[in-house]
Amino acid sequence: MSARPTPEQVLTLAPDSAAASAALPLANPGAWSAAGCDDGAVWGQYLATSAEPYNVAVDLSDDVGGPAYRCDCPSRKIPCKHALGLLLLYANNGVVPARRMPFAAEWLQRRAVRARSADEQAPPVVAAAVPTHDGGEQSQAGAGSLGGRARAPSQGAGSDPARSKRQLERSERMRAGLRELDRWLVDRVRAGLANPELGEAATWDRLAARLVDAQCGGLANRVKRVATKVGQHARWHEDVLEEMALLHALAVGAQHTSSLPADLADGVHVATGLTVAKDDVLAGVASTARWLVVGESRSREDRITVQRTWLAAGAAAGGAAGATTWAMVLAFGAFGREVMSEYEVGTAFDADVHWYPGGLPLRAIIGRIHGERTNGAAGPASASIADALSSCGWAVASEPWIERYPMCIAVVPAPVGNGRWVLADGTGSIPVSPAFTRVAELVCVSAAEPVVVMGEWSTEGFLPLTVFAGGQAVML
């Protein structure tokens, strides 16, 4: 049984950029009929302009060289964009299990008889297939893994030949693309970050596109972040080149994953854009305890909305704050569709946390929950600022290359100039997040007094996700 991708997966799939955003309006469930699924595929008829609709399926099995995908319209792109869009449906859970329509049973076992012939005959070569008029196969030699295992490029493929061609496909598409991107990097500093080009969006949008073609889809998501920062504010020649030094460094050290300690290398790995299917994550060794959910946030990259979820374990409110770990568990969700939270800030539970791999475990996947859930909102231990920045040093220390880190801290709120806030205590501050705007709900509720408040910090500041005081968790 292949493993549902996420939405973030899908267009990790798509041959361009533009590709990437004709699909996303098609992942609408009145614009498809009989769409339907199961454990090793999915399919539906898409309801085009033309007279007749359009047959797509998508085969997500790995036994027989999956992804690969079937369409009837004209486009030449490989997958084209209602593939995507049908795959896309399928991640935001909008295709409900039904049994194969006659097309896209007879694709399959067509699919099913070539394999099982190959696998008799001499080893198979992979060669890209182009889309017919007549609902021809779309198959993508290396395409990035919808479901499998995510492994780097250095690894092996096992004995089957068609994998391991795919495999080594794939990792020299990543590497070109990691190669031209840090040419790229060496060439926008030696021109100087003052040269008009770096200030257009089409220069940035360019080279993410490039690197999605690469299946790099990790760093084009960064790309599109630096992009942002871009005439942010009088200084944005600092921030941009703090990014492209980050840049350059996942570029190189993806090329050289062999030579790292394993945790680290795997940490490239998935900031590279190497996924890791989450079947293979709930495999792994869990973390039982008692976890406090402590907060939420949310952020659009594109049109995906991703929300982080954190919860913490191993010291209670007036405990010890060294001994708090933290857990990350994200969902995505697209085309303005809100993302349902699954657990709800103030409340606890125990349950089995399994990681993501890394050098710094932050990324989880929630697996059994032992229980019911209580009233958490008394909140985690509380740390002093010095000692949650030098938490935070030492995490970016293990990976230079995460954008948040969660920090809890009792703080009063204090305003000192322009607008701007910063959160005390007795061993130092920290400047309050311009992309923070509920100040006056902070103030109200701690009524200048210490309060305990979670939140996540970031190069912008901190910024406050929720409060915890006289026993309720008030999120921000």
The other form holds:
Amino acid sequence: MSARPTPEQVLTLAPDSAAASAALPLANPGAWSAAGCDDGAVWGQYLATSAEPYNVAVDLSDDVGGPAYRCDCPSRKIPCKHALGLLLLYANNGVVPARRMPFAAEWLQRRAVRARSADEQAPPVVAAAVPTHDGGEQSQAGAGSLGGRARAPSQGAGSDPARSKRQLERSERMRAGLRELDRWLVDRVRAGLANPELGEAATWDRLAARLVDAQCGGLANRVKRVATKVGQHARWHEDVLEEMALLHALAVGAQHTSSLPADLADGVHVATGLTVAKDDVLAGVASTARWLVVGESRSREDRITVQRTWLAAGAAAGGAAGATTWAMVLAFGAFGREVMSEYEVGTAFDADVHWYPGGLPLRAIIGRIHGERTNGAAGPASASIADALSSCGWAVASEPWIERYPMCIAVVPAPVGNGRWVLADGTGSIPVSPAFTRVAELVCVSAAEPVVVMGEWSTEGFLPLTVFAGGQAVML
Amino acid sequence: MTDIATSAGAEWAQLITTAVLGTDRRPLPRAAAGWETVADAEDPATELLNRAAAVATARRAGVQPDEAPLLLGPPPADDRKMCSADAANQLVRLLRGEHEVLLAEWFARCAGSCRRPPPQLVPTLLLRGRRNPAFDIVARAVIGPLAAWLADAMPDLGIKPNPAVLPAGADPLLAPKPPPDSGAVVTAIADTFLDRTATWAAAAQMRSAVAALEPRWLPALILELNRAPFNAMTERTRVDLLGLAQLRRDMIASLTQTAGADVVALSRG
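Structure of the form predicted in complex with its partner chain (previous: the form predicted on its own):
Following is the full complex, with the preceding chain placed first.
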């Protein structure tokens, strides 16, 4: 059988982000009875609110190109949230090996028989492409990626009418969501930001929920983050107007992508939440270089932990950082579980990096790694504060909605009163983000000497992630 | 401030005032020269958002460094070398609550080898010492002059510039003294696993015995614990003692390295 999937891999099987977030609470051992697994399948009974539990099973034997699912629930989504929840539970080691329950054994046997007869008649690839429906059972060879894509769809998608219909429906839904978002923004500006309605969480939550329904997950998360800025300090109107204006730009831009330059259109697509299939990214041209893992940060979005790993290439320690190339690798973990770091901070390796489409190459996937991983704790090249801010400026100009940009600077931490700290060098200083809690550690490592600090610059300030000193990379 | 920054600020102020009151109540003033949009929107609210997007982007993209403030003075020189990366990792584990019984010995050996802990652990050590004078005294002995410097540089941490004074009658934090016959202790521990009396209740006593054992007997103890027969009642105790013995063995090795071995350990990293 195939190896046990990770929660992240399971979430990529979801037909849409709504199914993924609906599946998260179901991956709870308390919601299942008689959940079990063996080499080829996972099954269990989901204790639904209705009288009868749903019998759920997933066939993991990958002889037909992906898992197949069955569930008694009325949902038309394949896989439904119950199957996903069960897989998540399995991925988190929450399912114990057991004997197949009768319904699971029967279904799996029927599948095996069908696969064998299909084998005799036609190559298995064809069998996998045609979804079969019989009785209350759903079964389909799972497509490995999410439906929508921002760029040339993979081969074969065009020949599947059901799939292109789904894509069309999805983009229609997204357009409706974007129109609604823009109407909402314009209404708020008409009524004024001082309107007490804006201070109510429900106002924002309703909008975010509508955007999730419209499959604009990226924008929904953004709207939720803007909502937290309301009333945060005396000048919050400025922060919120900035964010609303950028949301407006995205909403309008996403409705007119055909008239935008290709790179900008791709960037807008990704920012609005259209997912790009991993295979499409990997099919792009790779950039092979020596990459140094320079930092790692985590944040929570909608019950999913997002981990960003920052990689830098281009210049060795001590050199000028003008040529530094950045790549950001995302990893996701469900229900606040720790995401395992695949790339250890302070290591270096030669690898092919494939960037996601867009005008600003930042988010990427690591393709092939060549050779050994070595110690790179000597540190990356650093820039002056003025130069780093100017690189950020170019990045903002090409994609104004970016929320954070990496910087690697050689600086000294210095107090400015009221417990606030800045990082300073010969060209000036930048404020440290109030979210940074490890100032004392940074101050001790620096000991009033310049140290190379890697971090994320955002409107809040600079969030240090790693400090390189004395031949060691210290994560903050 | 440059001209463009001034005009962006003025334009932004106009937009903010109108946005707070709402375009229904306050007409949107015309854009200043250089900030006009390409095409006028019919609706003033849309027009405001269009212009705000442009000005917000310009302001974000044009952030300049602030003036550098006065820098801190450097801490007094400390010519001791930093302890090895392995020793630092072991200290992190101890501070996290893993086999805390070894903390006193870590400090004693670190002081004995004339090393200092890595600077990123100094705040954690000092904060922990705020309520624990015995800990504060030994921790500051290895931290050195950085402690007083940090207390001065970051007064809001609430760290005192000088080590605490041990209240009368309180026990100082000292590494435990080895028993007179460590070999007998190893045999005794091995026996409790053979006769299955090494339950969790008996573990506390055995843990302090392992922490006090003469170091040269640690390999023998680890061997005995690895050979002990499996028993569901004693397994938890066995794993715990084994972890403690192995951590202590590694800790002693990493804190008594010669200078040459230290360099190798660091570059291995």
